[in-house]
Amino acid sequence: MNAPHPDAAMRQQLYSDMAPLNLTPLWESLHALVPLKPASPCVPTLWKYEHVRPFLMRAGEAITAEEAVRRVLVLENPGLPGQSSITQSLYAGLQLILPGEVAPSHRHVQSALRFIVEGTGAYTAVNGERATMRPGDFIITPSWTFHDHGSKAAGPVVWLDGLDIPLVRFLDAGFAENDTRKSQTVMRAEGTSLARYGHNMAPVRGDGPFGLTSPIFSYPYERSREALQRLERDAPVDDWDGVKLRYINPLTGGSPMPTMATFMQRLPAGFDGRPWRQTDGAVFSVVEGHGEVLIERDGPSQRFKYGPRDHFVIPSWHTARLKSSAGCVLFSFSDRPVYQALGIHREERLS
């Protein structure tokens, strides 16, 4: 057995003596602070909707939307227990609203997206304009805008919430404010924002109403699906992504929100994708069809078979492959704009 390093006791005494001054030695933590490659604590996870939905319905019996403010079951990553996070910088949850309910108006710094999973007839209101929710629609709640949700549907409506809560928490930049009204007064006809900005045109005068966020806050699924179908028929299919499009801010061409990018993709029947990995962790919602995803990092792998309304997460720098024998449509969101703004985004498309 080797004798202790002659300087070991001296080092321990140094650490002990300087600790009251809040000093620590970098050399003891350097490899963890500057790793050779990303080592996310997040783990790949699948949430089957058939397993989650009964708990959503039970939540609907246990608490009202008004009492809860937002009746949501958080999709928490098992690698981040107690943090209400699906990745280190993203939050995701499934929100339920029942007929006649209103989730009261408030606003916050955190940017939010809504992706409609089940039901038609509920609405979200943003700064005085409502948008009716339909399955597959992508809806934005821009930072610091008053918003409420309500339902005139005959049955339950469920949507995926995606927010940059962990990122804003890390930056210590979170503010929130409750509205004095339960529901906002409707001041503009539904579809006004889409008419102004959604046809490759924009008003001659005036800037976007939501700062760095897209002036379109509701992107209908019927238009997204039509584009995917047309491209699948008339354009080459990518070996890694199938047919994949990104949602944009029409005023800038960039992401709809400054902290989150959103995508819709179609995997054609018989698609057997090549592997890829990226530094931005991504959250997926299955819109239509069935398929499977193989996710691995440093050897161990997991295979998830997914169907409509299921959700899964691919953490940072995990290698993934998508497959679908019958074809499917996937919505996803990630924190890619943050990586791109900092100049640290990396992606590898493997053979």
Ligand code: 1HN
The other form holds:
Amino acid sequence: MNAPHPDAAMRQQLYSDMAPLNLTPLWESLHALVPLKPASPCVPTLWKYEHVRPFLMRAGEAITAEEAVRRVLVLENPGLPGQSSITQSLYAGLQLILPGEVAPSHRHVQSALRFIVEGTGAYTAVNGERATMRPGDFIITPSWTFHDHGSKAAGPVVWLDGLDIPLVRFLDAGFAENDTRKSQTVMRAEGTSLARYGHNMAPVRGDGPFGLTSPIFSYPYERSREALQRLERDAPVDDWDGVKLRYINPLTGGSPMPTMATFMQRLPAGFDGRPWRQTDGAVFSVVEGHGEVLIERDGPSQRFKYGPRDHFVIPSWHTARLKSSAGCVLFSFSDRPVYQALGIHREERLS
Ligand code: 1HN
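Having gone through the form predicted alone, I am curious about the other one (the form predicted in complex with the ligand); can you provide its structure?
Below is the entire complex, every chain and molecule, led by the chain shown above.
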């Protein structure tokens, strides 16, 4: 134990005397306020689908989609208890819809992404157009657009929800509103948005329908998968990422949503990736195959073995590397566009 500073008593008296005036001494918290490097409270975590699925099915018996409004089990980071957050700025959950159910129409400022994990034949409707869900599809709900979900499937359909909820909460920018109707009236044939914007072409006149968000709200898995497959065969594989592509807003080339970037990557069989770190915490959904991710920060690395439908999070500025002996496909998302818009994104590729 160090001897107390000779002025310690005087300082404590100062702090307690000024506290009623809402004054605090910066010098006591300066180092924590301006850290030498990010010190996220978020911790690396893996959710095995085989462990989560029984609880999702129990939720299916305990409450209807309509009663719950959204029947979701939140993937809550154990380092952020009670905050419904998977990173400091992002929310993730697994949503279940059963045959014939409807999750009623509403809208909110928060942007949402859906990544289909299990089952075929549920749909989401955005601004009067429905998108049928198939495993591996990436679907967008733009900020402040009405959306409802329903299911004509024969069995359960489960998807990953990714939302910028903690970020919007931090900014005190949240508004929400229920629709007057339970389900939106279908106004356009399915696939209209993809035909207009998803073929490296765009309408000759007029702006996109969703402001800063991509006009394509469903990116089918078969097209992403085909691109990765061809690149694995015909192009160099990156030592850190394998074969990785980012989804784009075709009108801008930027991220599909202003607050979230999404990616899909293929790790070829035998991939033994090099380590990297980045400031944006990232959430992964395993689409196909098996592998492992090693994650560390100032200590021994943690090893997480993953398989299809598992989910994991790599927090800010943790060093990570990916391996796969049999090969695998990973979807991921982060709030990288926010860092980039603010000019504060950092990434380091290590060897
Ligand atoms: C929401 O609207 C959905 O539309 C899912 O499916 C999860 C979590 C918090 C707030 C709104 C959806 C949500 C949500």
